[in-house]
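Below, in structure tokens: the form predicted on its own, a single chain.
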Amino acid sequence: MMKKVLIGLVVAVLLLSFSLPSFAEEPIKIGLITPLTGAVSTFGQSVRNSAVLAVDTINERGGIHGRMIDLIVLDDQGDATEAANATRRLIDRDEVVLIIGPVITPCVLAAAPIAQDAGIPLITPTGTGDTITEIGDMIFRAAYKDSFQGQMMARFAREVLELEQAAIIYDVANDYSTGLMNSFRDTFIELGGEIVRVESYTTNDSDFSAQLTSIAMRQPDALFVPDYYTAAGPIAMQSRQLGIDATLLGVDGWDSPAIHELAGGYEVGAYIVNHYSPDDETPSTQEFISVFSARYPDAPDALAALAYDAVQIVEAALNATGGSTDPQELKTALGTVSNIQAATGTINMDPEGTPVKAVVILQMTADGSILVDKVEP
């Protein structure tokens, strides 16, 4: 009799296990590639902190249809080769269902083709290069395109600041910097402005005196510097030391607390186009700031806001699939989720893989930046 009871219990347990979804308790493995070390480590640390916070928040609410998110974080050092290696490891060894990252455009361009070929969705929180989403239908972003932010800065320069003549200095070896240069230049000219000089340098250069001396001779009203803070800071300092008093114009890559030291304070007064401002009173933005500040001592920057947005986009997509991690279902969801109340405002994804949302114009101050303008899509 006891034997029959035991057999019956075993059968009941087996039947129960088969009646439940096989993935009920399995975590959803998601990779995060971000530069925790290297030249743009402040970017990577902001992204890591915010992504971890967003995932923890989801898990504390019970996860996605009862499944927790397991976030696997790898450091690409801001290096394209390391980004490619990290992508292969996350796909082949860790068997993630989706990748968030990398952070800077050159690293995204190295990682995205690998994810596309493997059929694994990838969403960069901050990569703005126009060609990123052209790599394939598995590639998405939480940021706007470089062409868009270049256009917005040119419009602000011409229509709000009423600047007539601009010079540009950019990194010829960086797709991010080159794309922004082209977009700003073309739009500035279309709006009746004149580009009086375009100078270039190469990644990791530190002496810009020759290029800036050439620019100083043209006496422009504006100097556009489309690059990361590591180059923008020294360029701002050296331009002022050479007597250039043009209005400095920058981009989202300037957004780092390190720029104040690198620029020696000469960045004060400059205008940059960005994804987010803590001065924005949008409820979802203020909620993000409150949640972030409750865990971390430093105020969140735009990189942190975009990382939080990327996780929210992924959460919305996973909920839209009913918790399924099927790559094709995820791909479709990532390109169609809408009305996400995110850290940078309301996000509506388009099938191309880019969010439709507002941009902000900030003015740099000794204490950070202040909101000057917000342009809705």
Contents of the next structure:
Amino acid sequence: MMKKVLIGLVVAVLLLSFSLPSFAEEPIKIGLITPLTGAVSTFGQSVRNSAVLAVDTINERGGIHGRMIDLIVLDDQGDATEAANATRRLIDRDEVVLIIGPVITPCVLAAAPIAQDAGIPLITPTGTGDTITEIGDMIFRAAYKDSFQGQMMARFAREVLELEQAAIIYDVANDYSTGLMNSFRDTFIELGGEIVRVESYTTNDSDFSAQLTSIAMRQPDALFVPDYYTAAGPIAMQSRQLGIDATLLGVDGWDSPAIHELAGGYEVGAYIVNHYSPDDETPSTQEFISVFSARYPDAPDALAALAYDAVQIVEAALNATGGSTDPQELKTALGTVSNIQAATGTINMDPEGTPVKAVVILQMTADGSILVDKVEP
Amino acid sequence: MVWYTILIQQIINGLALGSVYALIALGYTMVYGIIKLINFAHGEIYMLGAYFGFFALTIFNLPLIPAMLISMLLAAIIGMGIERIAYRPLRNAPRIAALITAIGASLLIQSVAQLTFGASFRPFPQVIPFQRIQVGPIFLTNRQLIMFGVAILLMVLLHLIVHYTKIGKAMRAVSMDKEAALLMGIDVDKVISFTFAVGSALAAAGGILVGMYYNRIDPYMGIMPGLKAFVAAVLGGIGVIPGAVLGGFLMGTAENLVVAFGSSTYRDAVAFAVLILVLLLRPSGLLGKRQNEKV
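One more: the block was the form predicted on its own; return the form predicted in complex with the partner chain.
Zooming out: every chain and molecule, the one shown earlier first.
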């Protein structure tokens, strides 16, 4: 009898001694929502690969104040409903302290109000829609805003390329595309250009021939296509085939290795605004590229760079709070961390939620893109 | 450019798209003509056809025509399989049961396709180099001509099969009166299987043509064209083969004109507005015979 009690005691002590230290070093749970499948799957895979890499790098260095980061990755398929479900699951079931993602604007707009209401900070690596950060004080991003992106492209088209007459074809059912269309159009007109035709389509359309035929009749010298690669690729191809020889102007949504095949090579020569260029000589950018290339076969695209940025912003914020995961402290830290040497360059966060940093203009080539211009904030 | 060249240009775009609707609509109308079933899984056969063509062209590096034939053959087998597994056991059940099964089959194929092929959009191999053909102020592309040509060729072939072969005669007999055909010694099951096979093969051809034309395929590409082709079949008169062809071309053209001169937001709405109008004004369709409901 005595023996049994003793054994029981020894087991209890052993269990306690194992559980105690692990109790102190409980990992920091962070959720990642990203479209691993669906219409923008290359975006999601880039973001996932890069975020996992960034988290592993932090964990290898010993975590944050001795605590490892546990990244829980969920697929939203690029679908707003799925994004909302994933957000609820991360908050209710997985009890994460912070969410990174979702990736595309419509998904962020569905997820952010849920995180805001639950009081969990959310940082989208790549969501550019203007209204995202207006949802609440818990919502942040690692990317620039669409209004800024559209302005930059219009400015570049007018001032550097000296294009006079632009046509626009955009997705009327997508906030991202619509926001970009508006800011490009307004700035282009403001700078003395003329918008000769604006045509629209709806998400998942694959036939753009009617709209592009109408545009072809106006013979514009620029065609602005503010959408993701899955639509921009076929539009680039069909526009050339329908006789539009205008300079193609794109946005960060074009940045996918898949665009070359979807556009049938017709995208070569197009200019896009982007968050980063692999040609950028900034030391932190080059360091990111070498870390990424050591692990993955493909060179990192802007999505990968932004995901890395987002994790670095989160790391800086957690360091600033001294490892505390209290949502209020974390929120304040996310809005104030500055001088982060991140993948896309130096980042200073703003309490409004959008970082202040440089943008680049790239020209598409047969095997990727070249850096044409870099505009500092 | 003057307005009528724009109009003609848009009609050409519409006819190219319409020829694909016509190919899909033929499958709907033939199956309806024979067993009075709207085969909602038909749009998925079109999607599978595009994928089979994609794999034949990329993995097996086949030229276009063999790839198309193989894809049509595989689609025909799957079409017959669906009929055998999902519809035949319900042949004498109420029609609504078969209809719901068809919707189930459609969703099943979509999900299985997403699992096996992945949900990403895939670029379709550009097997035919692009060419522009200028005719005065109007231009055509060689792909539009191929789409149109292949569709017309297949439709002529179908016409010949239905009207000048023994199996075609059997198809017509079964569609007129299944019981009487059975009494005359026609193997009704075989005829129905054959009808599914032919319809599925046509849809698969449509899938490859669209993949080539738009350079993009995905597991959900069958939903909208499937529904629009169904409307085309109803517009032409469901069960009437020339009606499906006419309906397809009309739908493609109407859609393009609405986008060109109205708003692209109404692209899909126009199809269903047509459906409502047809059902209200002429339920038997443009080429359908008026029939009084027997009590």
